[in-house]
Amino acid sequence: MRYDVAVIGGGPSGAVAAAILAKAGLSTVLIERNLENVKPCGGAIPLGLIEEFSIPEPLVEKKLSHMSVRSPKGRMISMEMPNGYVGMVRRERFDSYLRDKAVRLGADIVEALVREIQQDSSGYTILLSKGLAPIQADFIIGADGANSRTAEELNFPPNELQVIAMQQRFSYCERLKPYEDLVEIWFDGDVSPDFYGWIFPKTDHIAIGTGTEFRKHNLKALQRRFIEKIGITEQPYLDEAAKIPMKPRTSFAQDRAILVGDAAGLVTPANGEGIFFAMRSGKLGAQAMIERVKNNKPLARYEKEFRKLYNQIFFGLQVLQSVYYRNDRLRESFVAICEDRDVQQITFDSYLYKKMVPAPWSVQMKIFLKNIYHLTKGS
């Protein structure tokens, strides 16, 4: 069967997609490999997506406004946030409500690996696992994660930088009952010298896990040194693992096809999100398409609407990982900063609606001598 576009992983960036394509008419496939995958997710979106897209209440198992990060030597800064707070998702219950959107506005729906991706003048043949036909589309999406095969398969330029991330998901016990509304991130260089741990709460288990540069470190014994420090001698009940890509390809538009989420690196820096940008450049990506389908419009145009949107973002949070997760001394650096208040309080208005909220002059420059301060005495 031929359709005008075929979105290739169903996640809540290919499924996002998906739903606008098939909502604005055009035939739609979306092809995913594994539907029982659950991705090892914090799971964690902000307000503003919760709002944007409209998620159901129930899907939203936790609403959290208030968090705590721990420095290397143990100290501990409380945070709350006073205009919103931070939704926790299930990425198994999440994603497939998204999925189920997407049918119930017309695409179609295929269970299969994607083997190979034949390109020709009038489009695309995908080949496909389980003795399926092939699929025919005018235009792709890929939408298939860090290790995305639609990007090899169509020359799209290399993720450049990975962390691998673990995960594990405990049942609620005395030891982490204190956790049941509070989100907790440790930047400490025993649970990851380059990225972070964290601590998320959900209904009825607690998901901890760790990351750290891909092949860099032995994340196992990172995680098993974390769950040591917290004080759990209970067993999980599920591991996860997978990569995430920690900046954006290079490009990720072609003439007929792109590249959305973690396919084409869309996770931010520093703290790893990237559900949010997933579904956003699920969103713009789609429009995209349905312009370039209908008008002829280039599909460029989606690549560069996103990085207006969002380069701002990316490039602040790559420095701040760069300079301050080096080594324990900044890292203790950076926790000293996050206790002042207008720290957190700029932090959190940016979070919410992923947009840099402008200080006054005054706290710009009280942050900035802040910031010589600590990055000297760290370093």
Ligand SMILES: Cc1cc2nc3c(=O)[nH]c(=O)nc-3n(C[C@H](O)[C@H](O)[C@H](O)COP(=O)(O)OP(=O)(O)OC[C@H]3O[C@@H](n4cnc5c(N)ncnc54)[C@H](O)[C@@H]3O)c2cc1C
Second form
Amino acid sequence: MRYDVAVIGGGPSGAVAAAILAKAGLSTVLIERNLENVKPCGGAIPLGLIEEFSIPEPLVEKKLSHMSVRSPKGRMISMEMPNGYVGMVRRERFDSYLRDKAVRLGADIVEALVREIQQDSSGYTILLSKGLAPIQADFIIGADGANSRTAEELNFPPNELQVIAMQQRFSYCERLKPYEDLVEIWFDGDVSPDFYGWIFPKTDHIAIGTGTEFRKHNLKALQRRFIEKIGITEQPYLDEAAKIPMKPRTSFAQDRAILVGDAAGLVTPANGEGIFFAMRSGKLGAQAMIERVKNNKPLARYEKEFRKLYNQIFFGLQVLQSVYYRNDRLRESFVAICEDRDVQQITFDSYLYKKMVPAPWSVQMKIFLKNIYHLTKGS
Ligand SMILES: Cc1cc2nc3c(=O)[nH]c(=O)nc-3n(C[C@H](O)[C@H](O)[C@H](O)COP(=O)(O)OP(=O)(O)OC[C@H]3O[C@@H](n4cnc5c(N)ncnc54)[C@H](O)[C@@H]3O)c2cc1C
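The form predicted together with this ligand is what I want next, because the block you gave corresponds to the form predicted on its own; please supply it.
Whole complex next, starting from this chain.
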């Protein structure tokens, strides 16, 4: 069978892209290696995403407006989000909802691993596992995650910076009861020397995890220390780990193919947030693809638009990570800055709707001076 577009990878980026393509009347196939796949993920999503993609209520297990951050010395800063919440989803339910939607809108779905992609002047031949017949497509969207086979086969530039993250799921026990309605973030070199640790509640379990730059530190030892420091003696019922690409590839659009989500490296530094950018890039990528197929408009428009919308956020968070995540004294300073109500307001506003909201001049000045004070103290 020959399709207009083959979407490779059925996570949030691929499922969103396939749904939009199919709805626009393009013949679309979504190829996913494992429809039962449970992506290792904290499942925290901002309110802006829930609204934009009309995520049904039952999928959002928790709506959390209370968050605390913990410094290396154990200082706790409590924060309230007055105008919104962080939603918690379970990826096994979330991803299959998005894939089902794509199918309802007319996409075909094939369960197979993409092994190889051959290219000629008219398009692509995609070779699959399980002895399945190859799939022909005029265009490709690579949505196959951090280790993207599509990117490799189509010679996109490499994913430069990767974090490896690990998470364990615990059933609720006495020690974890206080976390039932609370997101907690740990900035502590014992837990992560270059990222952070998180405690995310779901309805039937708590997910606790940490990350570190790929191959630099012993991730299992960091996670063990985290669990000890929290004081949990119960055993987790699930361990999961995966890479997070923390920098956009230098290019993620070609003449007939694009990459979206983790495959393109679209996860923000400092907080490792990827679901929003996966779905947003899936949407922007699919819209550009429709214009390419119907009106021969170049796919480069997709990359340009994504960068225009989000470069500032990626840059800001990159600076934050490289300045404050270097050692425990700087992390201590960072947590101290989080105590400021204006900092909290700006952080939440930009997290919830991914817009850099300009603060009044006096507030900017105050935050700037606080930064200078804490950086001098922390260095
Ligand atoms: C431990 C951890 C915690 C995280 N927590 C959060 C969080 O709380 N909030 C947040 O926003 N982000 C979080 N992230 C990041 C987030 O999970 C990703 O950014 C997001 O899943 C990207 O979606 P995607 O669709 O691009 O890729 P993925 O979700 O990785 O989906 C890729 C899909 O492609 C399939 N696939 C791969 N190769 C092939 C192939 N060759 N053939 C066919 N199919 C293939 C895979 O099976 C998979 O289903 C976390 C990541 C990790 C590792």
